[in-house]
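As structure tokens, one chain now follows by itself in the form predicted alone.
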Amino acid sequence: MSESTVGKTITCKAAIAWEAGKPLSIEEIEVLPPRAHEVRIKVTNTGVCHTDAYTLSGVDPEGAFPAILGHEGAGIVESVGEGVTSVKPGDSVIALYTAECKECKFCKSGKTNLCGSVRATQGKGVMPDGTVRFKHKESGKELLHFMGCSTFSQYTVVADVSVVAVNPEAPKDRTCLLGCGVTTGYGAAVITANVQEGDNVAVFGAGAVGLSVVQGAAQRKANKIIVVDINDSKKEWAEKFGATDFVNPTKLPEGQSIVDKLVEMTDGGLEFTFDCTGNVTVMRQALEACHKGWGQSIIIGVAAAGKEISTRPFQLVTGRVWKGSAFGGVKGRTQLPGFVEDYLQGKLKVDEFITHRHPLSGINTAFEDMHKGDCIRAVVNLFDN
């Protein structure tokens, strides 16, 4: 850290979104001082998640544009701005885009990490205080924030609620993906479902969620894991994180369907299941693959704007339970650092789901390789060009 920044606008390179649809352009940005309760942070990694090619590709509705995104990044923090206690400059940090202030009614209640504090200005790609941190250099045009956190940026400044300190022995270019998948599907299985020994469990979709959810169970001792995915090559990693089964819906035999599958495969049905495929139709089949009378399906991919989840209601008068979760429940300030601790006693398994890495020059390749199987998770090193 150099002291002859605190204060000071920082002139670093930032892959901008300049509109829906279009590829990120790589250029000079100026990112001024943190104000108060807020905290520049230079972003040494970052992951590139489904969220983000979400929001890039036009169909989110709270997609505003020019912005910076990226929401799964670690980093060191550069300076802080006046009444920030929770950090200080140097410290090793993960950027959070779920909040967590541990005032507001919601995080008081004790019975959701979903905090009120930052929420709507978030939305709107604004700092607490309603403006942007960010321009662009050459322009002058304002740039817009993303999710609390736009870690596609080499720095960034984000509000003092939404970044956590973590042992700074923990690899950053590995801890950048518990800020959103790792700990999304992990969470989701250990807080969320809390899944016990011996449960069935079945996930819908083998992505970087998804085998995290299988990873949660399996620590568990969840019973059968059975991992529901159209690409077989998914097969090889549901096993690799602890899946039992892995069943394909599209190789089914002619009049079964998925539902039919897993209920004849839990005896039953299944005490957990775990959307994470954003699908709704989808969703209705891992609700009605669950076990009557106890069986609960949980959410956790997002699905395109305007859609909607239907089910016949007797699948609940008979005792089924839909859930949802947003980063799988995990109060992102009192939480993560124990996930850095257990991931660094090897306890909980991150380096695994990185199959690419990318300079930030990389980055518009980074989100093509998402869209192919043989990628779970890709890495973007901010400073190596």
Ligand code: NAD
Second form
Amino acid sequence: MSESTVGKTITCKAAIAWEAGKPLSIEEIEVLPPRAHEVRIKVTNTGVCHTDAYTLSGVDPEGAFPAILGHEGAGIVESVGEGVTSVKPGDSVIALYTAECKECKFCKSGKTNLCGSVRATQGKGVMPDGTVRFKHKESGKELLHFMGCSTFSQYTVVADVSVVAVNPEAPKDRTCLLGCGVTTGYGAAVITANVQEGDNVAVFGAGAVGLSVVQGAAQRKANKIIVVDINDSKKEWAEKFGATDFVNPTKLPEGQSIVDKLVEMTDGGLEFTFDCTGNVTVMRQALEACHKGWGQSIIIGVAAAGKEISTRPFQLVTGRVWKGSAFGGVKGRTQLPGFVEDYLQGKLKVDEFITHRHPLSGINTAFEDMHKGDCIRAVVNLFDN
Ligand code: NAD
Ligand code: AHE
Ligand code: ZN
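Just the form predicted alone so far, so send over the form predicted in complex with nicotinamide-adenine-dinucleotide.
Below: every chain and molecule of the assembly, starting with the one above.
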């Protein structure tokens, strides 16, 4: 945007994760110019997702420190490196933790939204050339990237396959949520599961992801949409997004399991269940509540290192299917601009998920909000200090 910054290192503020289990520290960093096929973004807004807390807590096998976390961000392209043709300075963009190169085996398969182009380096916290674009101003120490996005910085650098231009009229302090939570749940319902009219659906966990599944299932005119959550205050939220029933599994009569309850409510089980908790015990319940012969359970939640899922193989032999979904099966560069248009036309709820707002200096409060239960999503304004 500004002629003065193109090709130069930018000094700005970022929330640094120095080590696992410690609060983020707001400090000055240096953001190097984008190299070939890279894009430098002025990040105006970022959501704080449960996955950021998961990595910061130290249980992510890919978590590496010091790093700049954040992967649910929107902003404006400041400058681009050589060979970038898909976005230009001034474009309104959303960062993509699920890249889309349109050229790799995965992208060309037509079978998945997972892209192989930058995933290996992304998982190591470096750019595709193996180096980083962030330095701590005071010490000169290099800082790692996160999920190919690092949106907890006023400026970030991403691969050109990891960013998409969207309608500039869409407010970035809302559409940042399309960078993860809303898209993930909604896509899991309408793309991964492809819920059809009349299907019975159960959603375990009513955070931003689970409520977005509810939104997708309601849009598809599912019959029963049963939300299962251990927090009773989520009942009202579930209904707001279109749930027909709410069950708190901790309040069932003695001797009745959540699987029994759901099977009873749906005359044999659900067409689709979704785990939006990351709890492997819940994942098993979600599978076993599926209808014999055809029910499908979609795992969205992210579980800690060392956790494993289990069930009797008989559950699968008798026709239940276990699947997973990353970023809702959405191809970011191809499909996200359409989601933004749907939002602008009032067909996709986004604003309704925002319960808390903070300046960059309040980002640790956003993490605390997440643990309180009254928070669906907190949005951080990077330029409000
Ligand atoms: P969140 O913390 O806002 O919501 C989780 C909800 O689950 C809460 O309402 C909580 O009360 C409920 N819950 C917890 N334990 C439960 C239990 N035993 N039974 C029923 N409900 C229970 O989280 P979120 O931001 O909505 O994310 C949900 C999960 O999805 C996280 O694990 C996150 O890391 C993951 N995620 C995955 C993807 C993906 O692409 N696969 C994308 C985004 C988030
Ligand atoms: N590093 C983690 C991976 C966690 C994970 O599964 N991440 C989801 C996105 S969560 C967004 O909030 C995902 O997209 N997975 C597919 C991928 O390629 O990472 C671990 O457990 O190793
Ligand atoms: Zn996320």
